[in-house]
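Shown here is one chain on its own, the form predicted on its own, set out as structure tokens.
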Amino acid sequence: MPEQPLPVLETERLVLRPYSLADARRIQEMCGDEAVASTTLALPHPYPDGAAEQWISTHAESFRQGSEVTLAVTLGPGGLVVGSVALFLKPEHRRGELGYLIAKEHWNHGYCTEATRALVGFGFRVLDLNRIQATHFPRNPASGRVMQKLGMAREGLLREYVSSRGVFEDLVMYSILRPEFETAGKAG
């Protein structure tokens, strides 16, 4: 992993940037929403006080170690934080796992697809990944549509693969390989 700070990525409407401690309150609001938390495996609900600050404090070191890149999704430079995108990296396999969330009041505006497309491009072009994968709960088909819009291929259903809030849940697995992403970029 390069000895550089977390990246800033810009899209037509969004800026993906490193989180700062000033974002902690906004994270608490977004992640404290049961509708958002229920679509993720990792978010506790209720979201504990102090968790956002602790989470933010891990990002720079995780990037330096080559294990993760996590960025805030904002509405333009200096704009409101509307979500989060991350790649959880396995450098030894040149693989990343995509994770994302968007605040409920910003669902259905295409922000998730726009932000994840930028991060996937960074993963392939800058981090030299070969494969990026993602999973979603079958009860959250909107997340699957984001994966499809990225050009990811559905690989299958992992039955009762995880325990979330005391319930075994299935996961739907998608992935995209570097040549597929490069081909999709030339077509679009």
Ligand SMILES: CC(C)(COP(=O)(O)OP(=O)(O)OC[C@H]1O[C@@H](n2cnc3c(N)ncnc32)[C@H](O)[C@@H]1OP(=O)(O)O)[C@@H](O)C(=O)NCCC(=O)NCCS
Second form
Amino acid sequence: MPEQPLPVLETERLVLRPYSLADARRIQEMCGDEAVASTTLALPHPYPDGAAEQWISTHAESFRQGSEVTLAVTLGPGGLVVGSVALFLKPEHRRGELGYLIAKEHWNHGYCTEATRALVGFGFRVLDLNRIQATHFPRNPASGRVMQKLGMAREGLLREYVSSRGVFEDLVMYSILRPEFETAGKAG
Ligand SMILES: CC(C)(COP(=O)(O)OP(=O)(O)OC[C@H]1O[C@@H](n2cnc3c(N)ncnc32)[C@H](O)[C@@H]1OP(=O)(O)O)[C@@H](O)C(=O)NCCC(=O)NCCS
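Can you now output the form predicted in complex with the named molecule? The one shown was the form predicted on its own.
Let us now look at the entire complex, which starts with that chain.
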């Protein structure tokens, strides 16, 4: 169980930091975009007023309980919030599940890959995870590409695994194990 506050992670171009209530409007803007919401599992659409504030208020406690690490993706110190990354933790299995989104106007600049690589590193090296997994809809190949660029292995197709807006949809499951991440880091 982490006893530290949520971390700040720095990459070449990005700072991943805890959200504050001042970010609520920006979250509503990013998550309220149908292009972003339609390929995620958890986002309500339309995104309700007050939901961002409520969501932010859960982050510190979820991290303290060891169930979740959620961070804003920003363009450098004090910079614009361009996305969100999270690891949902199952400590009993030393396993994490990755979630992420990037605001549409910032897609295809490598931000998601750069941010999630830092979070996966935190998961393995600081949280001592053994496995990190992620899923995407087959109709969302950009997300699958992020998983591939992270060095994840495609495990298979989970048939009609979720009901999304009343429609059963398949999910593609990817994962990476700790030694694979260390090896990929040394190679790259
Ligand atoms: C998925 C998402 C997070 C990717 O963010 P991003 O910052 O654009 O990702 P990156 O730039 O790091 O990588 C995207 C990769 O997908 C590729 N890509 C983009 N559109 C694609 C498509 N239609 N088919 C195949 N690949 C595609 C890009 O070319 C890039 O790969 P490359 O570096 O090899 O060229 C972003 O599209 C998003 O927020 N979508 C809505 C929310 C969502 O789907 N979240 C994930 C739920 S599983």
